[in-house]
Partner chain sequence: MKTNASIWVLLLVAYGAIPLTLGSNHYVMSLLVAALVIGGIALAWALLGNLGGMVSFGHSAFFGVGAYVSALLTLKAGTPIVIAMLLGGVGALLASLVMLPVLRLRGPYFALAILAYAHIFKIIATEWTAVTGGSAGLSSIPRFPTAFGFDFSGKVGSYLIILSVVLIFALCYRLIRASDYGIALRAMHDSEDATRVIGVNSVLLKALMLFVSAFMTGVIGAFNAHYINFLEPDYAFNGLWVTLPIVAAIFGGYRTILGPLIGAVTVYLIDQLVFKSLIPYGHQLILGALLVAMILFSPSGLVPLLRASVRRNHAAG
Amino acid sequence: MLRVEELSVCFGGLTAVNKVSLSVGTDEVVGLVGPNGAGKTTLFNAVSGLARPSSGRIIFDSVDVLRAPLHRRAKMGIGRTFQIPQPLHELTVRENLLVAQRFGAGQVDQQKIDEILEFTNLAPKGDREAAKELALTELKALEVAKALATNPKLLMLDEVLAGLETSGKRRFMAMLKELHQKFAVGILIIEHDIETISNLCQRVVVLNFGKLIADGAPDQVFRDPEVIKSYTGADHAGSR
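For the form predicted together with the partner chain, could you give the structure of just this one chain?
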């Protein structure tokens, strides 16, 4: 479904993503790991259209989307969340989903919205709360809910579990496990915690300094000496 080929993204002299190739199938849950600053978020930005690649190709559903504007990619089925939640502040939770559905999926379906609210544990907040009044767990849930409302084929999750306390994390994890089946989406998820990735993903891709250094089953990849070095060599083993 998604195929990224030799993709590079530069910021001035810095090559944040360096000739990365990877793919995500419709029925896959793929982990994307790597130290802070490895270029994971930048890769998401390039695929969703927020960052302009300097070279390479992005093929989605057999279409080259490299030059397609953001909103077109969203309508084609590329959904994403933001590492730092970006709710539509002035709107209620339900309105957030309505906008996503109306413009991303093309038509409004209240029943689907209710279903998404229920699934993301946001149902009690739906109509009353303005998005800006939510707590962190809810903001993260809203990120997922918004993306789901666009009816995506590919869902890119950027550190949705980071910063949550244990109970929130557990609930979120349960949700993530169901997500793939229930909404029939392929998932690419950025997450630092090895256990979480092993638990959720069939496959994991590792970035380090913008380069892809491993791609395979989690139990193999996390035994790869180069991967271990990238994890422990940097200062953040087991941290965010």
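For comparison with the form predicted together with the partner chain, provide the form predicted alone.
Coming up is the bare chain, nothing alongside it.
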């Protein structure tokens, strides 16, 4: 579904993403991890159309979308969330989803909106003003709901669990597991919590200083000495 090939993103003299190649299939949940500043969100921005790559290819459903505008990528099935929730101010929860659906899917489907609101436990808050009357967990759920409303084939989640307390994080993680199956969507998720990534993802990709340093099963990747060193500065697994 998604194939990134030798992708680089530069800002002036800074190379934020350096010749990264990765893939995500429709049936996969893939974790994207790495220290702060590793290039994870920049990679998300490049795939979704918010950052212009310097070189490389972004293939989605066999089409090179490297130069495609953001709205075209959304209509093709690339949906994403943001680390800091961005509700549409002055609109209700339902209206937020309707706007997202019209932008991404090109048409309004009230039945689909009802299904998403029910799934994300936002149905009781459907007529509430999204920006003012939702708790953090609900705002995070709204980010996911807006992305789902665009009818994505690939859902990119940028630290959607950040800031949640332990029980809220577990409930959210259970919802994401069910979401993957219910909506038949591939997931690429940025997350710092190694336990969460290990429980949620079949495969993990690790970036450090803009470069891909590991790609594999969680138990294999998190034992990789280079990955351990990128997080801790340790030179070998034994000094973790």
